[in-house]
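This document starts with one chain, in the form predicted on its own, laid out as structure tokens.
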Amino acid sequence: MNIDTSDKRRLEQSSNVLLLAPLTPTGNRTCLELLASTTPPGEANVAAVTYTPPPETWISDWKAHIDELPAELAFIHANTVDTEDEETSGIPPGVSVSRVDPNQPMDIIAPLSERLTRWKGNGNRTLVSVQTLTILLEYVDFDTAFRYLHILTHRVQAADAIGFYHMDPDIHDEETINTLKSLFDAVVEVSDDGESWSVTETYGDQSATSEHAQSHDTDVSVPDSETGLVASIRDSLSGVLSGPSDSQPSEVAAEGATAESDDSDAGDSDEEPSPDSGVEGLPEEAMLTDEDRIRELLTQYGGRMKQADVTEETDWSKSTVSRKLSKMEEKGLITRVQVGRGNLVFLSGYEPETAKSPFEQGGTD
């Protein structure tokens, strides 16, 4: 695998990265190259956390395909079956091998923190490599995955390492992988024959790549519908604009006027229709408060978004953000995590139920 300059650099950015590959040999190939990629064997400290094939096997292939050990290695070997014996005989001097149970993946964090510790500070770049989330998740549940995962990958941030972690996107659902992509900074997708492949940065929405990011309008519109929010407040401000009329606003038009007038942020907003200018004349934004906004915003990319984005597709400052996103969180209308360097926002009933674990930390960007 040849990586280019600026996706080298892009993963090296990265704390965090979810490699979609096929569970075959080329896909496990495609794990070693990575991380060697990324890194010089001879600069690198490698932790890796192997599920079916032992260590003696993964040390085989990496002899195999990328030659020089890394300078520092150490596994975290999950599986139930006791090849102590035949494992050892494979496995040169001066390299660890910790066995936990495949069932209890929070067995994993411990090991792996005394590994990182003790690498700190000794000037090789340290890597972890996790092969793979794919029998992962034959053992435990999604939740006690994402959970797991979510823990893992804070500790990996914490330790300055980048964390690699294999799936084979053929094995599960979209929404599965959707989901699991909150966890991770970056996203490296391979062909089956392991010749193509591309690298795109994601908090879980699948079109939140950096290309899509570049074209991207910042100007946020709502789609037109004379059943929707939108015509509700436009019938009621028409009324309101053009004097006395025998109808009476909607219900739904009645509600988000209040939420206008006390939405104590009203004020930030950049969009002041003019007192002289007609219900035409509105662009649909000033239409709607700032919740409403930003509710249409993470409607749009799926429930879920980065608050960079929500920062960047409203042109709001980043303190207008952090304040109107803790307002709704306060609410109960969306919720954030802390995922990598920032925050993923869900909008209520996206977001997964360990989201809201007491590992979870919401923090502001």
Contents of the next structure:
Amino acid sequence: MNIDTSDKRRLEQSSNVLLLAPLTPTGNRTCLELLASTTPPGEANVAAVTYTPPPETWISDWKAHIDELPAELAFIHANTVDTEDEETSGIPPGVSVSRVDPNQPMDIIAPLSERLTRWKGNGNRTLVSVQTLTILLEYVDFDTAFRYLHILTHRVQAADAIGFYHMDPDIHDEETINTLKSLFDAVVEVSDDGESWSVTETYGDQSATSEHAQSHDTDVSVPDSETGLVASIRDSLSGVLSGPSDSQPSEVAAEGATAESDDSDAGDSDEEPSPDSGVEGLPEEAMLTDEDRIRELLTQYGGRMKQADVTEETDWSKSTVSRKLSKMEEKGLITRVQVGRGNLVFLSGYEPETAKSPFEQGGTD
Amino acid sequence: MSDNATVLIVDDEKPITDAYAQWLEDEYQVRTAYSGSEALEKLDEDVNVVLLDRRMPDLSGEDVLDEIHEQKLTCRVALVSAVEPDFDILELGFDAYLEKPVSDPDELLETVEKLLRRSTYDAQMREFLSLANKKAALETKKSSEELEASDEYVELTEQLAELRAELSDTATELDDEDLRAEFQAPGSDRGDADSDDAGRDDAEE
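In place of the form predicted on its own, the structure of the form predicted together with the partner chain is requested.
Every component of the complex follows; first up is the chain already shown.
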């Protein structure tokens, strides 16, 4: 996605930007790209407030879409779900992660403020990413969320940083979104396909709105032209690393490696990167049960997605999806939460705590 | 705000009430009450901070606190008590706790000052949310042409921008502890029944 200079300036001049984008991998990608468009990664301090997908996922998404990690990176992970030890292995050294209670706004704001203060004067531009308000609104009531966001935006502004706050506009009613807009300097609206978008200044001239329709194909922001080269070298390297040691069938390098290719130096110690895609040439998808498929989709979406997106991704009918999800919910594999105008589906372990019934909260976990 | 802020001091021991009044009267409008029932008479929307003795004959401090919540008054309450705070009082819904006897005027002044800052923030925040609700309701109902032509809408936007700047100044004065306290019990002990949807419904009218 290309971002033209006038919009870029508009974003750079804002302290706090509300990002209305679908809760999909595409939407997520757009969020990261917009963040990166304001500042080259090598000159950026990024503090990310994450709710559902863990920092590890954020990092691998960033690597996939932007490449070079920010000069400074810190996470405030607002999720009380215990993460297994193996997950921390995805955190590069020098990246800090604070795990906090999502129900306590100040538990999120205090460590964030501390981080912003520490970065002050280090010569980089500071960016704050909050993903996503859609989940935040599940944890606290609207009034609290509004106050929390006010303090958050205030602190971001005081630190001369730029904050990007994601929200899925389809999930919340228009009035809720419009009310929240008052807290932000600018609103970016991204279309469902992530290809066109517009910037509006909340307190500025309404006519300053600009519309765009641009393709994702052009690479974002990252100014050094090496990127392409580096990336292709790394790709070929990872192809070598992930391939079987004795021979090098080209098919594996081309297909099987895509998912694993980001960690070029992790390839050796890891388990075999499962290129067992189908025992007898069967495509991998055919081997999956429907439930596996839904779980895979959920993982791909970062642990939560709209039920409507499940329908869209699978081409199953609404009622089929609903039936399958009900079954999975009975088995405790997923949780569905009614949010605004639709259902959000959470992979078990990713659901907001408040979504759990009092029963489960008291139970052993 | 503190220029014309009003503090109500409630204690059945006259000398204590009068001493507090003396410490505070240079800075604030001071009202005094020597019993719980007198406190209720002197309570209204103009009162910003209440210093409330917990143990009193007839109406206790807790009774007065209940009445404050009942009337949905937005004043901040400092409970003053010789009894060490225990978990049981956390549910009473007050904003600060002072251990009796308070012998240092500065301690009292600081407490009042802190509560006033929080109450100012809270009042501005309510106003801001209410204006944001109104603006959002208009935006939801009207076309952008209608909005541009609407004086009400233009005025709302200006008010919001102004209030936003003021809020920013107020928020700068609040430390993490103040904010934590403000987040502690939103809705439960405040007059904001409009905590969630109700607020937006109001705006629609």
